[in-house]
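What follows is a single chain, given as structure tokens, in the form predicted on its own.
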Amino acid sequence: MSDSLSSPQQSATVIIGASGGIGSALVRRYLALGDCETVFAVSRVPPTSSFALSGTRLHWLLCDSSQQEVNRVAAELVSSGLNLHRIIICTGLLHNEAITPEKSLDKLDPDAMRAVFDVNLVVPALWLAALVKPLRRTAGSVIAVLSARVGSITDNRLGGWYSYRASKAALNMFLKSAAIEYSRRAPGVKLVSFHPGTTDTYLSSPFQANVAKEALFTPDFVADSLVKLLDDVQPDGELSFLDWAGIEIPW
């Protein structure tokens, strides 16, 4: 890092996952605010072309998913002296060219239910893991986790996407304990699980046909309505399960 990001007056976010259709929302809202002076974005992959002009307070970090990176990126963050304003993980796996919803349990697929819960909940889990210490002395910071409804254990009506709705029910709970852990040791900083609500992504394009127009979101509507949030919430020592509107989703 270079001595001009020094000053712990300086604030930044940190936006992980930030190549997907949400996350590269997110980097060109904050880049758009005034009053963030550092955007880095952290992915697997290098920012595309659109990106190029964004200027010095975009810092791009390469991260794979291993505990070994994740602590090696969050280092880097920390090494930074900024304060770590707003933190959002937007790593998600709903189905790939080899992976898709079960509609019923003769479709479980152990290794894909075992690839669906690792971006889904070990890659978050790993990233709060590394982050509650560096961030105990904070004030007024967030974190905020892409969620989603189908997690809700009250909430489910319909009942299969096994892997996806267990991995974000897990999710939820694992955001509870460390809810409860960082307000012992980092009392300072506020953890939301965030619903986005279906929004015109990757992840939801084979699902989209039954969709009404108006409730399918733009990425750059769901960023401006997360931002949004995480301003409005403070640091209570809860988790919040929160959709895009700001309404609270039973566990």
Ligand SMILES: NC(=O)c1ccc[n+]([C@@H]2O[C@H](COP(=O)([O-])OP(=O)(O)OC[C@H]3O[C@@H](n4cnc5c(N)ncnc54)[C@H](OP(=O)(O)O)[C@@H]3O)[C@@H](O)[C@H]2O)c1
Contents of the next structure:
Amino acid sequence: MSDSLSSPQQSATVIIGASGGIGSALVRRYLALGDCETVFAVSRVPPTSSFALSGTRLHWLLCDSSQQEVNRVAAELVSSGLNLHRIIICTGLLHNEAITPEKSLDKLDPDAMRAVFDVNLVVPALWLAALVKPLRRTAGSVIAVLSARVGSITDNRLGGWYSYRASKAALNMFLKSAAIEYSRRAPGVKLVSFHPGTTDTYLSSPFQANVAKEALFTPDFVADSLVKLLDDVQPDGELSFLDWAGIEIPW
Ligand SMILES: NC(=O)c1ccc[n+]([C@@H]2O[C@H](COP(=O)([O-])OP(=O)(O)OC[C@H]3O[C@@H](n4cnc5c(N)ncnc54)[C@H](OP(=O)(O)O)[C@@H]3O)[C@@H](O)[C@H]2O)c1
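Could you give the coordinates for the form predicted together with this ligand, as opposed to the form predicted on its own above?
The next block holds the full complex; its first chain is the one shown before.
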């Protein structure tokens, strides 16, 4: 949490949505790698005390997720002069005090639906738009966006969770179009839509009762899986929809 940035030759990892269960595990994981690099954590809220002793490699940037703020923070990241070689967008909303995932059409609430689409689709979209120009000359960078298997149209056998499912399906379609545009304007960037598996965080907490113990992952396990997965992908102009094991998910 220092203002002094490293030399321009170095690279950085950016975790957006850094206060969440998976986001904060990723920040800890990249800091623990030790051999590299600056970690930019982007969040609506300040860091918890657990990050207080993280030293000068962690830069915590506040951002309220409005377009103006996303553009401002993107410009700040670029002005560091660092190679932004891992960008992971972890924002997501399934429920909160006012929102419950809909089990039936009768439960649709337009305000709740808009809020879910805002966090799951619009916020990542703003980041993709803000980063395409700054990343035009980068090589070997990855942007991973946290999606969900329930956004797969092929895989949908249960129905329900209308807003969450639809917003993640829309996110995947947005990312597919963005991958086509990135392949022209920022061809050194690989886009990944990532399903972490059911992970023990605030987001899944009300829905864990029927999840087998071995199927409920810790955020640290998911962070570790994603770090390894991102080391293996190569820019190919395509969007990959991958799960925590690196297995392709059908659209
Ligand atoms: N947990 C699971 O079982 C599971 C399964 C499949 C997919 N996912 C996906 O994984 C991602 C991370 O989820 P998580 O499990 O870590 O959940 P979480 O602990 O609830 O974290 C949610 C994140 O979303 C951001 N966020 C929430 N409301 C927001 C708002 N109104 N505006 C902007 N940002 C907002 C928060 O960022 P800040 O507070 O830092 O700004 C936080 O990082 C999500 O995209 C989720 O859909 C999770």
